[in-house]
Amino acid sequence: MERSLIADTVGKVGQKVRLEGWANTIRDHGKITFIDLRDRSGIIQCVGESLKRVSPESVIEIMGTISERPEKLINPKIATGSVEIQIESLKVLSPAAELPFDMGGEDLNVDLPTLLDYRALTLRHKKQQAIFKVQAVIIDAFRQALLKKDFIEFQAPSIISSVPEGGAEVFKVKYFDHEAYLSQSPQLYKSLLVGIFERVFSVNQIFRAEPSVTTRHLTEATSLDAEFGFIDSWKDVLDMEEYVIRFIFSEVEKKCSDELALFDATLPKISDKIPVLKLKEAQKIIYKRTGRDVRAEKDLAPEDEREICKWSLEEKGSDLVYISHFVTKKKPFYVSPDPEDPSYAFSVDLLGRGVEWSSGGQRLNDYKVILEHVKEWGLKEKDIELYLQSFKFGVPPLGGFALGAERVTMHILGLKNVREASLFPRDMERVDLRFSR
């Protein structure tokens, strides 16, 4: 007989199937045992008598037969909650050792060391599950939304010969008798290949070697860039970034309802158009609403960010707004300055909820000034040849954006921390496990 999914036996009652799966949870009461199966598709009650005794998380496989359940003791919570299944045979496949804490309940009571400790036991928790679904259609949802207009994906390397960006502090690898480095961002690759494919992104790894611990930075973390020509400003990027961010938010709405009521959450509300202000504009704001002076500051903090946000969504009804016009020499030597006021670039941060979401802007495409730019900012054209090759060579009008699918996926469920919102987080304590354990 083949195995049936749980979720297909709501049309099976009084069929015989075989089910196969995650012993969830166990109600031993004597005669009577019951057992929640869990598989890919769902959970579903399995009722037998003078069962040998099976523990939480054994892998097994039953055979029975589906029945109705009594209508007083159907379950609405879950799918299959109006049938159950007959046990008639019951197989350990796999048995499971006894567990380090309850995996029952509706929420996974332990410490965040402890839920990355025993992360190949907790990632089978329904909460922990839900996570990663969402995470996994927020990737999609951005891929699909690219996609349909007319952009190419690619990978960019992750081991890189140079460190032309600046900024984060960088992985240095052996490299067989030479150095190299682990890439903090596919940036200088997708500039490159506007130059031949006019509209890319891609879905990469990178590398930031800070000295940080904190609830918004990893070491390792996924970052979703595009990056397209023939724009004409540095708004075009912030107009399609916004369309990427609110197919995203359709795609979670519509296929992770259930994931979302797990966490009691709701997607963060945009306004007709996100809100944008330069950087100069914002500290203003914050001066008058806190007292706060930053204005000198060439950065907005986090503490600044959440005011920021606080502003929005209350003066203009979204959780998201952008920043722009940050300080020119404060940011990578390819972000182009405003002809205006040149000692400010096109440079724009989206914030969500409090926090920096992503980066992006208008790209410089001129040959000439890209080289001053090299010089001005201490950097050799033999790190970046490759790149210079392909402006030297006609590229257009650029811009782009980076978002960081942790940091989304954090903020959209409410988690406490970024960690949480990564499947395997590395940072300076852990590779796995905890270096000090």
Given for the second form:
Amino acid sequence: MERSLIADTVGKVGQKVRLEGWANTIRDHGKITFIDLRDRSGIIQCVGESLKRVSPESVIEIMGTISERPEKLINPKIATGSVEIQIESLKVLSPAAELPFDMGGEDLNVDLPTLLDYRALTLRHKKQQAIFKVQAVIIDAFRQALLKKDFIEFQAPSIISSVPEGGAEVFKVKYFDHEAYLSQSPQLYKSLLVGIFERVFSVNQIFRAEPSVTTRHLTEATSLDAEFGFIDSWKDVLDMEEYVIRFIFSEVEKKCSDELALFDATLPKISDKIPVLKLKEAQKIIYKRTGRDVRAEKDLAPEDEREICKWSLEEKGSDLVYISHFVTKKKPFYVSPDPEDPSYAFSVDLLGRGVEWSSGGQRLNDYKVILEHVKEWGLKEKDIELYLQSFKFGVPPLGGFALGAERVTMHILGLKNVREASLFPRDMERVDLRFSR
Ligand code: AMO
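Coords for the form predicted together with aspartyl-adenosine-5'-monophosphate, given the form predicted on its own:
Next comes the full complex, and the chain you just saw is listed first.
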């Protein structure tokens, strides 16, 4: 008999089936045993008499008959709650060792280190799986949104010869007799490719040697990058990103209602248009609301980001807010300064629910000005020769943005730590397992 999926049992009362999956929970009532069986499609209660002992999480095969549950035993919480399987035979395909903690509850009650140290096991829990189902929908929606707008996907290299974002947060790689780096961002490649395809996007791992442990930094993250040419203004970039974000939210709403419900999560609110504040305006608002004078600062601190998001929700009814016009010299060399006041740039962060979700903006496309910036930023032309080659031969006015997939997932679901939104998070203290174990 062919294997059936659990989700397909509903409405097939009386039929015989062969199910395969994991023994999610086992309740022994003397002679009668209840096993909640889990497969990729769902979970179902199976009942049998005088079964041999099975340990939780073992992989099993059950042959049985689908029967209707008595009215008062219907479980409205699960899709298969109106039926159960009368077990006729049970075979263990792969036994599980004794579990280090209970996996059967609605929540997985373990602390974060345990959650990560037992990743191969904890990811089996349905709430853990839900996080990554949502993430998969987010990433797919990012792709679909841009494909609809005629973008083409590309694969960016991970081993690179320069440090596009600047700063020391970079992993050096010994590359034969040379020095190379793990890519902080596909930035230079995506801009270069605008000179070829006009509109490009990539879903890429990025590497940041973040020297501190915070709830929002990973050393390896998933960057959803988009870049496009022939823009009339930096605001075109904001509009494109807003379109992508709205598309992502509508896909998550359509496809992930069960997953959102598990986390009691509601999608972030967006007003008619995502509000835009210049850095200076944001700083004035923070001063007015809190008395903290951050008006001379060159960037927003995490508490400033939280305060501006609060303002945005209270005053504009939006969980998302753009901050533009960061200090030019604090941004990478490729940013386009605002001609009205070149000390501020057409660079934009998207903040959501208190944290930065993305950065982006308009880039320089004038070869001569790029060369001036390269000098001013203390870079060596030879390190970004390929990038310069592209602009030497003409690239249209361009801009783009990059969303962090883990941060978006984290804030849609209301997770406390970005590590929870990474299947196998890397940070200062771990590559899979903790260094100090
Ligand atoms: P930025 O450095 O702001 O911009 O990165 C873009 C987005 O990627 C995510 N992100 C991270 N997430 C978790 N841990 C990290 N260590 C981490 N670093 C970055 C964030 C962030 O907003 N080239 C520009 C983008 C552009 O201008 O198009 C860039 O890399 O969500």
